[in-house]
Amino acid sequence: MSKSLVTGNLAAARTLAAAGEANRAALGCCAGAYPITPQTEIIEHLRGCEFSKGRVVAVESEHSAMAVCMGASLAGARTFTASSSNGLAYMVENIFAAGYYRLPIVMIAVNRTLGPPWNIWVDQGDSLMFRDAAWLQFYCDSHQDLADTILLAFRVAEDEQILLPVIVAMDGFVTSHTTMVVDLPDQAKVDAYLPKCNVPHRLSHAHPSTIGGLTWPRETELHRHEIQQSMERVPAVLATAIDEFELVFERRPAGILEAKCTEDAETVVIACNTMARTLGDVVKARREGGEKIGMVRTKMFRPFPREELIAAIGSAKRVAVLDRNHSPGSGGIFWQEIAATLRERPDVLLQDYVVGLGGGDVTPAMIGEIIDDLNQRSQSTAPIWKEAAA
């Protein structure tokens, strides 16, 4: 591993530049490339890429970007890509077939607001639309936890028990436009952790074969459970490909979650992404003031790691969750699934907090806020919003 100071878009980059050489001894790699602010860095550096075997497919729109993917993957190249808010609603149906043909893909998702109104800061609703779609879903706290994550996703979205395409998500600008010390992959290692990519149903002209026919609803339902099967499968095979990480690159990258201080823990507050690392900060704080409270940092979304959770928060009573995301009429995106997880916990008092829209700053202040007033409840009520002060 070589020390670099690198942006969060460049560290992606070079990571899905260094996955897709890795395959050149197999049937190369492919990426469909369109630009979008704030990931359009990642595009331009790979597309200044020369790869022994492989391409960069510069298209006039993100809805061909994904097409390209998925025609490269049904060839059976290591395929991969990135984008951000509109850029993805305008792949919506293309990211909907790529994970129903079954092809693994592994995409950037930086991060931004949906518009109109139109906004270029981070908020997770662009990703968190495809939560119904047939993908695995991560979010990274940081730049080390991107290059890392992108390694697992091919890893996981490639392997046999799984083929299921990956959206590995980070913040935009708060991650993908700062600098941190990485260690990047070097290619021997890369090499030595990632198989060449198989994609079984690939086409083949010595085995002719039609993708994505007309099914009868029985088919369909079989399809469709098949899938689910590769989804319950992740948690086992991504153990498998942090095992085997460590052993190729001598760390240990951060898995399904991680808990920090919940054994004893009386209040759990729960986040992801880059708002973890600054809820890290203040329950260390408190923790050192008496207080017994802990943290969960959910990284994977999909598949939606509900035993692990339930084990996280152990004998906590009461939960937070931060929410950078909204579903109108309902309220956070994490508080929805964290809920219909802690459905046998009638003991838990979960409360949302809707944190951060459209890029607002979460500070350790408002967190502060958020535990006080968390501490004071007897009951939870509806979404609680939290605006960023002016």
Given for the second form:
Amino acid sequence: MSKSLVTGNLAAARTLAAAGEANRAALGCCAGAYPITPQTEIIEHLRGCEFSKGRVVAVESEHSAMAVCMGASLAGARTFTASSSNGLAYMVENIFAAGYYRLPIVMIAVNRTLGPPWNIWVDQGDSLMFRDAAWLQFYCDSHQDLADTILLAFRVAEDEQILLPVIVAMDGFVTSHTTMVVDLPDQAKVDAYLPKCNVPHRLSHAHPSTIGGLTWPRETELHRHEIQQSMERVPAVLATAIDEFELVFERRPAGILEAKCTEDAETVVIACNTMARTLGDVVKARREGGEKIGMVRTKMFRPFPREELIAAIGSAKRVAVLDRNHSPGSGGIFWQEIAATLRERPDVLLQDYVVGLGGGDVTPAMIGEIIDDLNQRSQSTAPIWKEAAA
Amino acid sequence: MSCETKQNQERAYCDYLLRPGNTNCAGCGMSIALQWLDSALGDEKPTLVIPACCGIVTAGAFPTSGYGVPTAASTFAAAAAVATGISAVAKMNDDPHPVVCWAGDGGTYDIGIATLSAAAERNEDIIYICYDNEIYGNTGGQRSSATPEGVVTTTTASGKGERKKDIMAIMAAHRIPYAATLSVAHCEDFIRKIKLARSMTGFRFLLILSPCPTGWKSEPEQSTELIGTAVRSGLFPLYEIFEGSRYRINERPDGTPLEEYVKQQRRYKNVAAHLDPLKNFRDEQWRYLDGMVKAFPATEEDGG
Ligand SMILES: Cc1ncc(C[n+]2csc(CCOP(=O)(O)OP(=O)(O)O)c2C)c(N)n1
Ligand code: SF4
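For comparison with the form predicted on its own, kindly provide the form predicted together with the partner chain.
Once more the chain from above appears, this time first in line as the rest of the complex follows.
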């Protein structure tokens, strides 16, 4: 374990590189790489890495970056890439293809607002666009969480019970461009933690098959159903991956979600990424003031952790969701999922707050106002836009 | 079915690149070209990457496949990039099987051209083969930038107003090791070019004029003959470009009139009466090629 003072981008890039290098005893690693702010530092670093058995291809577009990953993964190698915002939007077709091909690709999404208008700051709407794309999604609240989650992601993605790609998301600039002290894993420990990557349906001359061709409706439905079943196995596989992570790295990363002070809470606020850290400070201060308040950081968004979320909310009467993303014509995307989940709890007053779009600061004071608003509500209303309403 | 036939079919089913039971239309150029590709490569079975096009429908539906070699169906624009990943992993693991893209003109001249250009610029170790039927066959026959001027398609009802794109010049401009045009009416030349391409490393681009009776509104049994006429009349010259800078012409026109080519295809029905634009296209093409061969001839070292 080596403590390093690094940016979020560098923490991600070094961890990806270590994971790639760890597969040198198998078929190696390969990535397609294309720059976009605020992700660029990741691919610059990867291009500079010397792998024992690996190649990072500097392609002409994100569509091709994902296509190179698909080709390499179909050939059996460990694969990864990174993108943001419009880069992710440009990649869409191949993101869906990678999920449906069931390729264990790990992609870093450095969350950034989709343009136009052009804005390079954080907004989770870019990666949330892939909620229906057969990818797992994890949202990280710190540099350390990011590095650890990348290793978990490879473990889960490549597990033969899962075989699905994973998005590991961080906040643009707030995480990607700030520096923190991070325990970056030693190569030997990554070697010990990650088994050889095995893509069982890879292209093979011993058993020639056609991958991704035509299917009839029934086979197509079976294929989608198998993906759903794999998604349902994720919590158990993730739990094992975390247990073994702890054995190797002597640290226990968060998995599905993190609940704080929720046992007896009457009010619970839900957020993801770095917003959840600010929220954590506010909740702590209010608890000290005697309020029955708790919080949940949603880390895993796909598969969506319905049972875990219901359990985490406990007996709360009021729940607020902070959404740094927005689906026009509906509301915050986390809120939509949570609302669907809380149908089982009709007694809970659920309110969505759209905050910090385009990278606006979500301050402790703002979160305080939201909690006050929630606490005096007798019923919920349409998603409340904090900035627009102010 | 006799026992012997059945056994033969089973063997055929396993061994051949293009298996019986594939879904190609009768008289499709792909049926000839894929078999010749197979025999030219011999034991060095390729790994195929096929984007959306008739070529992937050829496989038929899961769980069977018309392809007897490992085949990845890529998204429409992505063949050369998917092949890049496969070829990179093959290289680092000393896997000798050549990686071959098999793409239509839509996936090559149109939607896939950025991907193709980038893979060529990186000189990836890929044999990229475009079977050019001058139309979007899979979606029922719409224009592409490979459709010749005047041709009627479902999106050019009164004949296409623009001329065919010169993809060979575009590929030559990338200075790739090898680019060549291939005809399904010229077996020896076809096989020689595949073998020559196979003997090189880096990005190799092969363009096949691929008859499509369904889209061309021609008779299936005339497919090879049609392509022979396209070559002899000079409309589809057979030539090779080495490193994008040395040219070799393989066969010169023999005076066969263009009329013979167009009259057998109802897609040319609007052109038949006024062939001048097509003749000009052909003549200009030859002026350009002759000029290039004169100024930049291939040498003996270029092989083949
Ligand atoms: C992104 C995308 N756009 C459109 C299509 C629909 N589509 C499938 S094949 C095809 C045309 C293929 O034409 P070509 O490459 O010339 O091959 P052919 O079918 O003629 O063999 C189109 C438009 C698609 N599959 N993907
Ligand atoms: S439509 Fe044309 S290219 Fe497609 S399979 Fe039929 S003949 Fe071949």
